[in-house]
Structure formats: C-alpha cells, structure tokens
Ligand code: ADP
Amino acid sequence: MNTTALKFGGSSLADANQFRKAADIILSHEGRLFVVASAPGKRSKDDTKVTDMLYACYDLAASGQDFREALGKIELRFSSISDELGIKFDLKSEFSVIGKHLQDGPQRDYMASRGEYLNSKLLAAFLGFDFIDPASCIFFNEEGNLDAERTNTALGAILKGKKRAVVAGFYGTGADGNVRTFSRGGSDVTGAIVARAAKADVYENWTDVSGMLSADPRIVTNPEPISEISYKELRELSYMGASVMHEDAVFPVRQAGIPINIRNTNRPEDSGTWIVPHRKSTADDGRVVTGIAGKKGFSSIRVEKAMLNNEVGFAARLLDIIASAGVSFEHVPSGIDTMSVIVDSEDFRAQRSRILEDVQDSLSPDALIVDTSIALIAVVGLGMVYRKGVAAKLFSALARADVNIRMIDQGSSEINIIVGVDEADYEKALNALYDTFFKAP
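Put the chain from that sequence into structure form on its own, the form predicted on its own.
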C-alpha cells in the first residue's frame, strides 16, 4: 500500500461543508494516513481568514485593549464548524486557555498558531484520527530556522506509532521553548516535513485550484494548466511567485525524492499538477517552455567606469557594499565597462543614500544610474536545453510587442531566461511571451 501525506489549505477547511469534502477525499483511499490542516480560510470573497482574526486579536491584547469581543468572533467560527458537523469537542475550555494567555502575556506566534491547532483538533475528531501537536516534534534552532534533522527524527518516531493522524500545520517550537510559526502559508512546509518523516510515497497538497498554471491568470486569459513539472522548474517559477504552495515546502520532499501532487478539494476528479524529482524532456517532445512568471518591484543600480574589467575585485567590492547595507541582489548583468545590480526596490529604498554614497566613495564610478521601475519575467522549461532558437523567439516576441528589454540573464542550467522590462510594459510583455510559446504553431 502506498503511503500518502496530505495537506489541506485554509479554503479547503473554511467551513463544515469543506470539512466534509476533505473527509471524503481522505477516507476514499486507505493509504492517506497523515493529514496536515490549515486554519479556516475565507468562506466568501468578503470574509476574513481566521489567522488574520487571530493576529488582530493579539494586537488588541498586546496594546492593552479589550480583546474579548474579537476572541468571541473567532470562537464562533470554530463552533459553527463543530456544531454543524456534530463534533463533540470542548471549545469552551480551549478558548478559556487562549483568553488566559492573552490576559497574562500574549505571544504573537502562539496566537497565530491557534487557528491550525484548533482546526486540526476538530478534523481529527471528525475523522476519528489521532491528533499530533507539532509543538512536540517540529523544532526551530536559535537562528529561527527549521531544525530539519531533529524534527525528522522526533516526528518520524511519533508517526511510526500512529495508524492515522492529523498534524497541525504552520508551527512548532522555538529554541526558547515557545511556539514559533513559519511564514504565512507555512502549512505547506509542515505537510512536506510530515511526508518526509513518514517516508510517504506521495505528498498531496489540496487547495482551491486544480494545480499550477503556465502563467498568471490575472494577466493572461485562460493559461494552460501544467500537468507535470520538475523540482528545478518549480524553483525557478516560484522565485517569481508562480506557485500555489509555499516554495520552502519543496526542500524536505525534494531531499527525500517524494513527488508532490497539487489537487483541488472542490474538484477531486482533476489530476492536478505533479511536481517530480526528474522530468524527461527532449527536443522532440513538443514542450519547450513549462511556464512563464514575473513580478514588479525591482531596481537597477548601474555603475559605469572606464577599464572596469581590468580593476581586480571591482565586482566583489560593489556587492559587498550592497550586502553591508542588508540588501540582497537578484541579478548582476555586466559589460566591459558597466556593471548592474538588480535589487528589490523596497529593500533598496530604505538604504538608497547609504549604498550610493558608499559606491561613489569606494569605487569612484564615471556614472552611477538608478532605475526604480523594473519588472522581471522568467521563461522556464527543461525543453529549452534541447531546442535551438528559444532566445531568438523570446526577443522577437518582445520586439513585436514594442517592449524594450532592460536586462537579460540566463541561468547556467539553461532551463530559464530572465528578462527585465519597464514596469509599464510588464503585462504586455507577459502576454506576448505567452502567445509566442503557448499559442503560436
């Protein structure tokens, strides 16, 4: 029997009806043994996620304001699920503990984690599964990063003794012994951690979409779904935000060679997207580009200096200046007498004066030019390695769309080409590239 670890997102567990759908999926296959649950998400467009309600409740308590009404509304969200499903569960006691915590000394991560904690307890009771509190088996180190090996050992030992169980997503225990959360969307990471610890054959990530799409549907009309994608391709697209799951969730399962299947709770008949360790692609399989993704919000710092290529250590000094200001660089396109560094605009904005002054003082450039309106677009696909003329096709598509290319960068793996364009041309460029690689004969 193949073992499957499953994670259900907030929209998949937003109310009693969604609970029933999730339960049907879980119980339809005896191999679906270990489930990770998120906090209740939005029930409608105008609704509020429970995690946001918890953060707001914490803010009231932390500032000394009356939090009881806000906490009562959160309790109502859970009691509506419990009552409609007929789950025998003592919510009053749980919220009494939470209320005492808020009164005595509120901790932000602890409050945020209660959505996953309570929803997982409800789901476990509804299914008749064991409940596992990740505070006992998912650990963070002193730097605040996941202690992967300690976690894998502890969680693996607990799962080994369970027939079927629900594990709360999103949090664990910090080095100080207090609850610590992952970043938003971190239940994806918990799901991957559970899949690895359980030595699962598959990690199913259930959400409200039927897998990944080849482009952003908010910009491109009806983009093609991606049926299969490799970890490498996913990483490149996730970098640009084109993922339906937390990108850090890739690493635990990638390390273990476990495939991920992204599925739709509301359309369980759809096969979704398979994320696999290796995907075979050749020049003859007809699939050159797997996906196109991009985002705005980048700045370019361009340094010009005669004979720059002969100045040993110039690049190192420039990057060190940027790093010393606490800013990470994204790309470093260069020429004989020029060097540009692409950085996140928000990070750069706070340190702009310091960085530019240090560059002038340390490197004495002939010119120092800053552009704060760059968008990056990545064209990604294993097939690009085997097919000639992909770059030419890309550049021609942008030329026809009257889009000026501000930067070009190709990864050493040759599975992606990243171009920088003016933010004003971003949507036009994305559509032009999609039409060229997915619609053109």
The other form holds:
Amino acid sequence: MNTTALKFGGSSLADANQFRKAADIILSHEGRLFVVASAPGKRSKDDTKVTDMLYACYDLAASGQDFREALGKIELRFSSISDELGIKFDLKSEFSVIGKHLQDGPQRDYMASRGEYLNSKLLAAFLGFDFIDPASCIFFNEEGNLDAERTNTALGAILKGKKRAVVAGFYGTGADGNVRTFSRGGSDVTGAIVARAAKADVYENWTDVSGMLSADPRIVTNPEPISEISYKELRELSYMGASVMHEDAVFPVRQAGIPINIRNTNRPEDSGTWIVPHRKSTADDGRVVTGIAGKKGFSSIRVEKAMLNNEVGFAARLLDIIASAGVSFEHVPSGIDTMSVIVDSEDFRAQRSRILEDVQDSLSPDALIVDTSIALIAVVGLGMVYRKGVAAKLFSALARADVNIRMIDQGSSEINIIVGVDEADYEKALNALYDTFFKAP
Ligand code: ADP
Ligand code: ASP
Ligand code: MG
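Same protein, different state: after the form predicted on its own, show the form predicted together with the named molecule.
Now the full complex is given, and it begins with the chain already shown.
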C-alpha cells in the first residue's frame, strides 16, 4: 500500500464545512495515514486567521492589557467547529490553561502555536486518529534552525507505533526547551518533515488553489496551472514570493526523494501540481519559463567609487559591514565603479544609520545612494538553460510596458533571471512578463 502524508492549510480547516471536506479526502484512501493540520484560516476574504488573532492576543497580554475578550473570540472559532461537528472535546480546560499562561508570563511562539495545537486535536478527535504534539519530537538547534536528524529519529520512532495520526503543524521545541514556531506558513515544513519521517511515498499539500500557478493569482488573472515542477524551480519560486508553499518545505522531502502533490481541498478532483526531484528538460515541449514570482519590500544600498574594481577587498568589507549589523543580503549586482547590495527593507530599516555610517567611515565612497522601494521578480524555468534570447525577451517586455529595470541578476544555477523594479511598477511588470512568456504565441 502506498502511504501518504498530508498537510491541510488554514483555509482547508477554517470551519466545520472545511473540516468535513478534509475528512472525506483523508478517509477516502486507506494509505492517507499521517495528517498535518494548520490553524483555522480565513473563512472569507475579510476574515482573520486564528494565528493572527493569537499574535494580537499575545500583544495585549504582553503589554499588560486585558486579553480576555480577544481570547474569548479565539475560543469561539474553535467551539463553533467542535459544536457543529459534535466533537467531544474539552475546549474549556484547554482555554483555561492558555488564559493562565497569558496571565503568568506569555510567550509569543507558544501562543502562536496554540492554533495548530487545538485544530489538530479537534481534527484527530473528529477522525478518531491519534494526536501527536510536535513539541515532543520536532527540535530546533541553538541557532534556531530545524535539527533535522534528531527530529527525524524522534518523530520516526513515534510514527512507527501509530496506525494513523494527526500532527500539529508550525512548531516544535527550541534549544531552550520552550515551544518554537517556524516562520509564517511553516506547517508546510512540518508536512515535509512528517512525510520524510514516515517514509511516505507522497506528500500531499492540500490548499485553496489547484496547485502551483505560473504567477500569483492575486495579481495576474487566471494564471496557467503548473502540472509538474522540479524541487529546484519550486524553491526559487517560493523563495521569491509564490506563497502557496513555504520555501523551506522542499528540504526534508528532497533528501528522501518524496514527491509533493499540491491539491485543492475545494476541488479534490483536480490533479494539482507534482513537485518532483528531476524533471525532463522542457527544451522540446516549448515551455521555457515554468513560473514567475516576486515580492515587494527590498532596498538597495548603492556605493559608487572611482576605480572600485582595483580596490582589493572592497566588496568583502561592504558585505561585512552589512553582515555585522545582522542584515543578510539577497543580491549583489556590481559594475566597474559601483556596487549595490539588495537587502530586505524591514531588516535594513532598523540598522540603517549604523550601516550607512560604517560604509562612509571605512569605505569613503564617492556616492552612497539608498533606495527603499524595490520589488524583485524572478522568472524561473529549467528550460532557460537550453534556450537563447530569454533575457532579451524579458527586457523588451518590460521596456514595452514602460517599466524601468533597477537591477538584473541571472542566477548562477541558470534557471532564473531576477529583475528589480520600482515597487510602484510591480503589478504592471508581473503582468507584462506573464503575457510575454505565457500568452504570446
Ligand atoms: P494554506 O493556508 O493552504 O497554506 P496559503 O494561503 O499559504 O494556503 O497559500 C495559498 C495561496 O497562495 C493561494 O490562495 C494564492 O493566493 C497564493 N499564491 C501566491 N502565489 C501563488 C502561485 N504562484 N500559485 C498558487 N498560489 C499562489
Ligand atoms: N498558521 C500559521 C500561519 O498562519 C502556519 C501555517 O499556516 O502554515 O502562518
Ligand atoms: Mg500556507
């Protein structure tokens, strides 16, 4: 029997009706053994995700304000699911534990994790499966990264003893013994960890779209679905903003060679996207670009200095200043007399004066120019390695759309080209690139 690990995202478990759909999917196949659940997501466009409600509730408690009403609203989200489905589950005592925690000394990650914890307990009770708390078997190291091997051993041993189980997504235990979460959207990572530990044949990731689309559906109307994509391409696209999948979810399954199948809980009949270790070159199917993704929120720090190319160690010193401020860089496009470093705007904002002063003092540039409104767009495709003229096509599409290119970087893997544009041009640029690579004959 093929075994499957499944992860259901927030919108797939947002209310009782979505719970029923998820349960039908899980129970329709006896190999669907291990399920990872997210916290209840949005039930409609203007709704609030439970995870966001939990963070807001934590903020109130941490600043000494009254959190009771906020906590009551969270309890209501869960009790409406549990009551409607007739699940026997003592929510009252769970919420009194959380209330006491908030009173005695709230911890942000612990609070955020309660959405996954409670939703998974509810789902396990509804399905009649065991519940597994990842606090006992998913571990982070001192640096705050997943301790992959320790986790795989501990979780593997627990799963061995279970027939079918629900594992809470999004968190584990930190090196200090406290609950620690992944970054937002991290239940995708938990799903991949469970798939690897269970030695599953497939990792099904159930969400609210019928797979990975070739562009962000919130910006491009009806982008084409991607039927098959390699791990490498997926990682490039998800890192660059294709938020359907967490960028780190690839690692645990790639190690084990387990394919990921992204599926739609609301349209289980659709086959979705297959993410596979290797994909045949697209050189002969005519599809050069697999997908386009991007995001706003970057800044560029541009340093100009005559004869910069002759100054040994200049680049290393510039990057060292930025690294010492705890800011990591995304790209470093450079010319003969200029060098730019593209960084995340939020990280940069907090360290801006320190970085700029250090650059002035130790590098004495002729000019130091900061631009805080850059959007990055990645055009990704294995087929690009075999085709000439992709860059030319990309640049002329942006020129036709009157978009000014602020930065260009062709990834050394040759499967992506990244351009930086003004944030104001982001939507226009994305649509122009989509039209060129997916609609033009
Ligand atoms: P879940 O709660 O199931 O984890 P997410 O909201 O994290 O779901 O991810 C699904 C959403 O990702 C979609 O509803 C869509 O709006 C967004 N998205 C952004 N880029 C893409 C893309 N390239 N393909 C599919 N969905 C995308
Ligand atoms: N509930 C968490 C979040 O909203 C994790 C997840 O959904 O994957 O980020
Ligand atoms: Mg998600």
